[in-house]
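Below sits a lone chain in structure tokens, taken as the form predicted on its own.
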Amino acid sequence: MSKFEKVRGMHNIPVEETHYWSHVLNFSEKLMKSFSYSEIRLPIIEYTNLFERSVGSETDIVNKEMFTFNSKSDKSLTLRPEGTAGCMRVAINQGLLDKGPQRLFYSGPMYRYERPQKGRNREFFQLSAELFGIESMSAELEVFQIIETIVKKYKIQDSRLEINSLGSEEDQRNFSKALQAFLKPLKSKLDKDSQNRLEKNPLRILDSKSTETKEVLSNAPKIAEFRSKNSTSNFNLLKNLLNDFGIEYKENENLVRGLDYYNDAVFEWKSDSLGSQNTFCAGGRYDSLAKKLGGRQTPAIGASLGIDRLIIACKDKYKFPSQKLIAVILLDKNFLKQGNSISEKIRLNFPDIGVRFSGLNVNLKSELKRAIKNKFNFAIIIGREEVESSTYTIKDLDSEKNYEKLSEEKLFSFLNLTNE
């Protein structure tokens, strides 16, 4: 019988790598909470028109990349390709926007139908922060501080922050018209995707990776030429704040992002170690999204961190701490109660240590061999001598040293030292 294989582009995270994911998520979630963000849980499936209205009906995401299907009641449903639209929908549904500024975060899988390659899967994981109700540039600065803390924590030394301002919606419309007028006579020199975008989504041409298209764009109108005074003032203020707080950045006038709801500030963190898919965090301001989804006009900004890519970028540079593992081994089936008791006490007092109690398996040689094979750090051995003296023998499986006749207090002191 043939084996079942995973669906192409979905994740099979190896057991030995799952602690990377847990570590990044645990650290990042604690960091979010330290900035007073509250966790929100979002559905993986949404009505398709939520993304058509928010992300944009002419974007690549909606036109090419969504996993869309009809329900039994013939309603069009989509596996979420991104989380911001769903988060805003929930905020509107639950009346959160009427309760003052909201700081929210969520994590989980997103789905886009793309060609799988390094750093890009059809199922990918994100941790996102969304801040609703703050118009000032302090919102951008707060998000940047959060992401910079994560970047420094995981030693992504080759990372760089790129920023741009798209201006207001009106600024973007004016710029799009000028860009179209410039590019139409040069259409044949553009790559195929850019030719398709020229009529319906010209801003996305700025994001083209084609060398020939980039050459054409070098003489095209610049978005800065069409920014209103207010947008220009806000962008200059943002750059001054980044300078004041020592956050390094590069201004990239071609940075536009792939979603229609953005206005003014947009940004990306990139790492050269990721290859062509080098963006591991991105986001921007989207002040009109709430109104588009049936709410009231609400200033908003968000950032999404790609957990998959972050781990690729950092796992060779950052030493992830591994969990200490202990095997509790009995030399006699009559000592089951003692083995279970000390196992429970260790779990209670040392929740970060993994304890495996083998129960009625009393063959010392085979149990030690199994523990070593499974990369356990220690074995606690309980035989008649230990039971009669209320002590324990612990074997360091890494150094092969034995520590005999340890009282419970001394055993716990030993575990305290080794677990630091």
Contents of the next structure:
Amino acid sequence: MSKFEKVRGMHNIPVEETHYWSHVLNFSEKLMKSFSYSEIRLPIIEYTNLFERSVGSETDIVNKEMFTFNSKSDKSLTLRPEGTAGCMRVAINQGLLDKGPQRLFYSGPMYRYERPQKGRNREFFQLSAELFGIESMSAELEVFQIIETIVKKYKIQDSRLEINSLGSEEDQRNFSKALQAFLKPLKSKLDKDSQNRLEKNPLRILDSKSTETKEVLSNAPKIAEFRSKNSTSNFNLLKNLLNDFGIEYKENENLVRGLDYYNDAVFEWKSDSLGSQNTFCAGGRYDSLAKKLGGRQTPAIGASLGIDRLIIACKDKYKFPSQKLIAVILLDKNFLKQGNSISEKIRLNFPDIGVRFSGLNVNLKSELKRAIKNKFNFAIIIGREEVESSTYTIKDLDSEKNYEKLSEEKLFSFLNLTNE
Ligand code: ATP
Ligand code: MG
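Can I have the other form now, the form predicted together with adenosine-5'-triphosphate (ATP), not the form predicted on its own?
Now the full complex is given, and it begins with the chain already shown.
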């Protein structure tokens, strides 16, 4: 019979890499908690119109990339392509916006129907922070601090933060019109995607990677010329604060996001080691989203870290600690109780160590061979002499050194030392 293949673009994280994922998630979630963020758990399936209303019906995500299907009662449902809309929906439904500023985080898979390539999948994992109810730039700074801590921890090569300000919603409308008017007569010089965006989503043209389009854009009107006074002074304040905090950044006047809900500050962290999918974290301010989704007017800002790309960017440089593994092996079936008891004691006292008790498989040679093959660090061997003297022999499987007949106390100090 032929084997089943995975669905194109879905995740198959190799077993030997899953600990990268849990390490990054554990570290980042602890970090968010240390900034007093609460975890919010969100469903993967939402009504399709949630994304039409928030992300925007003329965006690539909603137009081309959603996994949409009908429920049995003929309602249009969608596998979430991003988490912000769902997070805001829950905050509104649960009345969180009435309770003062909210600092929330979540992680999980997102789904977009894209062409799979390095750093781009149809199922990918995001970890996001969302901050509701803070109008001042301290919200942006806080998010920058969190992400920068993660970037430093995982030694992301040549990471850089790029920022821009899109201005208010009105500024964006005015700028879009001016950009459209400028580009219309030059339409034939634009790449195909940009030609399609010209009518419905001209801002996204700034994002184009085509050299011809970039050339045309070099003389186009700039966002800065359309930014209101208020947005300009907020953006200047943000840049000053970044300087004060010693957070390096680059201003990129062409930085726009693929979602409609953003205003003012937008930002991305990039690393060239990722190749063409070089953005591993992105976000911005979205002060109008709460109202668009039927909630009260609430300033908001968020950032999403693409865990898949973060791991690609760090795994060659950052040494992820691997779990210490011990095999407990008996030389005689009669010692089952002793073997089980020491295994349990080690699990209790050293919760980070993995203990595999071989049980009734008492063939020392084959058990040792299996342990070495599975990259175990130690074997504890229990034979008659050990049982009679209430001791344990431990074998270091890397150095092949034996430490014979250690009392339980000595065994535990040995494990304490090696587990540091
Ligand atoms: P891109 O321009 O690369 O398509 P995006 O602007 O669509 O990214 P966002 O919606 O801002 O991405 O998502 C935030 C982060 O999630 C991205 O910076 C990226 O790290 C990750 N991400 C987005 N789409 C994918 C995907 N298809 N596969 C893997 N990671 C993704
Ligand atoms: Mg995209």
